[in-house]
Partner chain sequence: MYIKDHPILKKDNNHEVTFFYNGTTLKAKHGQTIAGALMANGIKKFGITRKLQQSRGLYCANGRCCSCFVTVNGLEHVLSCMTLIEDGMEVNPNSGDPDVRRGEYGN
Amino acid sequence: METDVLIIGAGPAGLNSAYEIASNGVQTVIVDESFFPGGQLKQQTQYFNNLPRQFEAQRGITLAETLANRLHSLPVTMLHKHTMIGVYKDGSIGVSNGESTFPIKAKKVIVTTGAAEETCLFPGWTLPGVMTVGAAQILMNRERVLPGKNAIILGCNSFSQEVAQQLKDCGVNILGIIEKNTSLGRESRERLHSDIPLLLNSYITRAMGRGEVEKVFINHNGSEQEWRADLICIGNGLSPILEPFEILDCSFTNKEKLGGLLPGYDSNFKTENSSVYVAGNAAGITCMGGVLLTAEIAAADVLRHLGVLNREDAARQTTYLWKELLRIETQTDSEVFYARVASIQEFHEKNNIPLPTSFHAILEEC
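For the form predicted together with the partner chain, pop in the coordinates of just this one chain.
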């Protein structure tokens, strides 16, 4: 199979960059592991407010449909249940559908593989009944199945708080949110729901049960208590999915504020491999607005290299998008934006590429 642009992952970043590219008449193929598009938006029933101007505030599940439906009349081939498993010598991407494996040759590849949930160790964390908060949300909102009756949420952050509330609204008894720190970040404090108990300075010492979680020992302020629970949801934050980048000859960098290890990229989200771009949470954990905008910045540079956009138009568009990214990311968490800009500066220095003049305005804002 041959195409102009290949996109790995049909989440919000992948779908949005596909729209930007294919609406210019450029042949685009999207490879996605799942049965239908949307990525993690497919189970996100919460509202997303801080989005780029062309999107109104909407629930994640609606946004998934909005993004996917826009592609219907465009030259986009969607390969569901297809997984990128490797790279051929000529740079073609190896894709498997479970039955056979074939190469896809593309002029440009955009990797939008998103993020994975980090875990948290405690004795018994491998027992059935222990899952990530994301998994509990998938069961509840995609499968319409209650993941348990009496739940403990491990880790207090805005996502775990959101899922805790959604589980409660579905009838799950939330015994408490267990947080090892003694205080909460700003976003978590603002989200505190008085009807869900929060235990600071606490951790799980052990989960036990015959074949599944039955009881959980909690250390709270130094003393141990035993709870009867059948569900533990681990909410320890996200980190970018890295697997595709090493075999694509991309380097890694480290920015704690962006979720730890991530691929290095320039001010257009192009990696060290000049035909590979990265966007969305794979380029650093950010808000939904950031996920969508990084996809548009990458798409603009892809269009320029394919000769669809001329240099001036691309520069104008990129300048506008970076200002939008600055506006949206700093509204949610300015440190994410600063870490991103720092990582881009480091990338340009390391590879001896001058930063485009249009980017200097952004640097001045920092």
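On a predicted model such as this, the values are computed, not experimentally measured, just so you know. Positions refer to the first chain, counted from 1. Take the two forms, find the largest set of C-alpha atoms that superpose within 1.5 Å, and that set is the rigid core. What changes on going to the form predicted alone:
- In the two-part rigid motion between the two forms, G259 and I353 are assigned to the same rigid part, each C-alpha being placed with the superposition that fits it better.
- Hinge motion between the two forms is captured by two rigid parts, the smaller swinging by 11° against the larger on C-alpha superposition.
Switch from the form predicted together with the partner chain, shown above, to the form predicted alone and output its structure.
One chain, no partners, no other molecules: that is all that follows.
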């Protein structure tokens, strides 16, 4: 196959970047391993309020439909149940459906593979009844199965808090959220639900049971407690999925506030490989508004390089999008935005690339 733009991943970032590009008449191919587009949005029932201005507040499952339906009349080819597995010598991307492999030659590639959940190891962590918060959400919202009756949430962050409330709304008894830190940031404190207990300076020492989780031992402020539970949901955060960037010979940087190791990129989300862009959680763990906006910034630069947007229009659009990203990420978690800006500055310095004038305006607002 040949296309102007290839997008790896049909989650919210992939779908939004595809819309921005294909609505300008640019031929686009999306590769995704799932049967349906939308990524993890397909099972997220919580409302997303802090979105770019063109989107109304809506549930995740509705947003997935909104993003996918916009592509129906555009020059977009969706390859479901396909996976990127390598790169040919001529730079074409090797794609497989499990039975055959073929190359896709593209002028530009945007990688929007998202992030993976981090687990947490403790004695008994392999017992049935121990799962990530994302797995619990899939069981509830997609499979319509309650994962347990009495649950412990390990880790206090936005995702684990959302899933804890969803479990509670479905009738699961949330015994408490266990958090190893001794304090929480402002954003985490504001998200706390008063009817769900929180234990700071705590961790699970072990889980026990005959063939499944039956009791959990928790160290709280140096004292061990025994809790009766049949479900442990691990919310240990997310980290960007990196394999495609390794294959595409991109450089990496380590930013704890963005999820750890991630590809380096410039102010337009272009990596060290000049034909490859990154967007969404693969560019650093962020809120849904940030996921959508990083995709639009990358798409604007792709359109400029393809000659669809002139330099002035692209700069004007990118400046607006960066201001939106500043507004949304600083309202959700300001540390994410400042870590992103610092990472971009380091990338430009390392590669001797001057920062564009439009980005200096963002730095001044910071």
